[in-house]
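Just one chain is shown here, as structure tokens, and it is the form predicted on its own.
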Amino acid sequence: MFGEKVCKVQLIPEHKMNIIEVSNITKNYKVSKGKSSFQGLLSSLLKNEYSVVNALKGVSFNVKEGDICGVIGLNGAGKSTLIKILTGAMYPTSGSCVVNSKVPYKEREIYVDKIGVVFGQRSQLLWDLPVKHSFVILRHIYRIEKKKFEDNLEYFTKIMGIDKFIDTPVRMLSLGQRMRAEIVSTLLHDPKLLFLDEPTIGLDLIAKSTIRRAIKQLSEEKGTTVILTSHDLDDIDVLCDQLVVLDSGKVIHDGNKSDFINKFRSNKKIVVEVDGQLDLKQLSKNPLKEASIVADNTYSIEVDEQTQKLSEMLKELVNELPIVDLSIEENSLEDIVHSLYH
């Protein structure tokens, strides 16, 4: 018995519970009908006319505990409105929203104690103070017990790699350093949910990679649920288990990211490098007539496998062109979303 190694076994529940349940949410805004003429301006002072904008139209979806869910869509699709409702900053016009067993916009004071929110263009760090001093101030705001604060600070400082500049004033940080510090600042109180709105906007590749790796680690090790909105679809592709796609206020896809890719990925891409430059205008009978130029002597051709046979296309290219190199690529998530909206 003595000297035996004791193995810790982590029990993983078979079925994860929903931590977010959104049912038939709508949000309507009143927008004043502005009139440019002087007479119209005077009349609007007496009686203003409004039009109704439907930002969200019956949005429904669920998110399970510990998952990373990506919310994507074009500008105006309703992403920001949805995040504001989920974080308790805005009431919906109709429908229901339960997050972590709370109604965010009705129980906001209790609810916000268990969430963290990072908006790419907003900061809760104090500009002229060293990063660590901001963290200490936030400790008192969130009423975090000292030992818990120290443990969390050590853990998040390590996974976000901010130890080298934690004593540097915020105003002296690069954008990537500041964003990493912002994320740490919103995690110090151990939130169950983390809302990230464009967390990698404007960042270089190294900063993006660090943030993505840390978010993944946070989800796996602490079971934190993450809601991510981003126009950088590499963020979504690398991180997300679930995908909610919005278009004009409606959900056009809610489910596993792989299912979305398989459903809409009907195309492949042939990338071909040829010996010497070709005049695409002269290739009316050649598969390259609809090619796009990737680089000097390198062309990309979309192949819709529902209407074209890849094997026939390859045979034609090999027979007719002086090929130096050729590769076949699956359409990326960005390619699929671009084609979906166009």
Contents of the next structure:
Amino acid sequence: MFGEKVCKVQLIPEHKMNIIEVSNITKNYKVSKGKSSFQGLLSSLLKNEYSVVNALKGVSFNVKEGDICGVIGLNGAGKSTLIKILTGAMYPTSGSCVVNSKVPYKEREIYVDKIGVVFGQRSQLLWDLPVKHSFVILRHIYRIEKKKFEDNLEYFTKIMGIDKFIDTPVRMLSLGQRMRAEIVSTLLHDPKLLFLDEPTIGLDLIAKSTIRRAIKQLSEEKGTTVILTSHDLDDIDVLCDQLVVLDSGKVIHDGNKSDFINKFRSNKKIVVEVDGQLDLKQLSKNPLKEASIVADNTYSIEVDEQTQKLSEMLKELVNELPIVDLSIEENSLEDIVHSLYH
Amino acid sequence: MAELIKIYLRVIAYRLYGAAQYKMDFLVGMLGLLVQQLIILILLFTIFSGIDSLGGLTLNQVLFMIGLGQLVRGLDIAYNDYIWVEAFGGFSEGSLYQYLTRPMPIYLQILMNRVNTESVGPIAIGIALLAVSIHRLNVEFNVNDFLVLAYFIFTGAVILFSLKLIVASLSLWWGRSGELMQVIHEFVEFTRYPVSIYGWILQSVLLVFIPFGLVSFIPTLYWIESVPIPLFSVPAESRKLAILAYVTSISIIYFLLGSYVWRKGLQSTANTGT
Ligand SMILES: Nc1ncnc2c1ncn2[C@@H]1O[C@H](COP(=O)(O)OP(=O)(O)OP(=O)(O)O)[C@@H](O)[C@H]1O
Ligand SMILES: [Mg+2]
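Structure of the form predicted together with the partner chain (previous: the form predicted on its own):
Expanding to the full complex; the earlier chain stays at the top.
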């Protein structure tokens, strides 16, 4: 009885602590202008000739313990840079962050003991050896007790569905299989935080959904805080409690997912191509009056599904216009980033 | 520290177990190194068929020197081989990022990545040559001498380690430094013969700047009083002490230099990104 009460108190979300606090982080990369790397070194020593890339321009946000936080943004927005700072691999130029009560880049060795990092584009597993082999080596590196290791191996192998190829050399795995093995390898030591930089990049729908389901389960059952970057809006839809949108090194949206869904994901676009002879102004009812022109004779119409019925819009369009082609599209990341400015 | 060594040994043991699955690779690699060693020895015997001493050293003394050199290099190949990969690849594809996100010193992780089993060849030949030459030298080799020999094996390993560390660290700025490492490594070839046969320029390179001469040649002189130490003049009575001091200080200087450049390099990548 008593135990239950304690449990309930802990489950109230207001009691969740911030496990990540990022305040006003900037990161400037100096890019040497010299061509070859050796020349680059010399010229940067002699003339200080370089250009500066402002990858992060004052980024602040917090993440609550146990939440899944998605960081999205277009190419070059600064997602990987942010992850590198949060995982302790890089210093910020200014500003600071505290993760799990530590400053990552100042107490690297102690800090990384409690985190897991997956880097979508690069394998951390031993290429020529069976998957299991890498796991055993990680067991030693993280000093995982044998019992805990075996329990975790069984648990994660099951939720990621990698048992069929755990004895196969990594080089023989498909990208999706490898990524799942990759994620398992970062979880065996029970990290409090899991950082995933584009975990679903290049994967097919089935692999993506397996990974999403497993991350969700991990978060629910183990209470692991997850930070993931992605280009894929579905990742955010399915997984995240919190969403941070980065654009050119700035946070342009920080909030919970449902705000975001209501604002953007329930909206759709109808794209129609009409017969070129059409004179729009002649039409009695003009369904295209809100439309924007995408290309010659091609128009895009926003539909807010909360106030408009998609089917009625379609009926209207088909009745009124000499349509050559028609498609229904979801808002893309570009659309969302664009509209966040307005 | 003890904890780290334990982890290191466990991982190494597990890697050896993994490597055991590639017996063919191992045999081929071993054979290659053995042939290489044999060629060196045959060359040496050919040289000595015409002369009695080379740079003041007899055949047996040269065999001792080569034995010591092979043993030290064998040990270096055994535990410190993977740094070549990182120097050539310039810590490519985020391998540094991976090291940075694991709770261990970075260099130890690099060492852990490979045990080169082919090193068995040079190590065995090194020990054999040392045993044979010590036996045939007809000098009294007591416990102290063996301790000094063990010390020279250690300092030799430190010198090789430090030189590789310095050059590999440069790849943290340059992107890669494998080629430079290769060039410097070529100088090891000069230590197959007594450094005393070379001119002063090459001698100073081998005894100060790329101090491979301190791996086997200078230690050998500890036991051969008739050959003067090149570049330095030392009174006979303090000769042994001088050799110990010389070898010790060069090892320490290069080790400190190596760890300084390495730390600077890591700091630089923490600023510029990996
Ligand atoms: N090591 C580096 N040196 C110099 N500039 C860099 C470095 N790493 C990243 N940049 C630059 O910083 C900016 C942010 O890059 P970052 O990799 O963080 O973006 P990203 O959001 O992860 O992009 P993507 O979606 O393509 O992975 C880019 O303009 C990039 O060119
Ligand atoms: Mg990125």
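Every value quoted in this text rests on a predicted model; they were computed, and no experiment measured them. Numbering follows the first chain given and starts at 1. Basically, rigid core = biggest C-alpha set you can superpose within 1.5 Å across the two forms.
Colleague: When the rigid core is used for the superposition, does F61 move between the two forms (threshold: C-alpha shift of 2 Å or more)?
Modeller: It does not reach a 2 Å shift.
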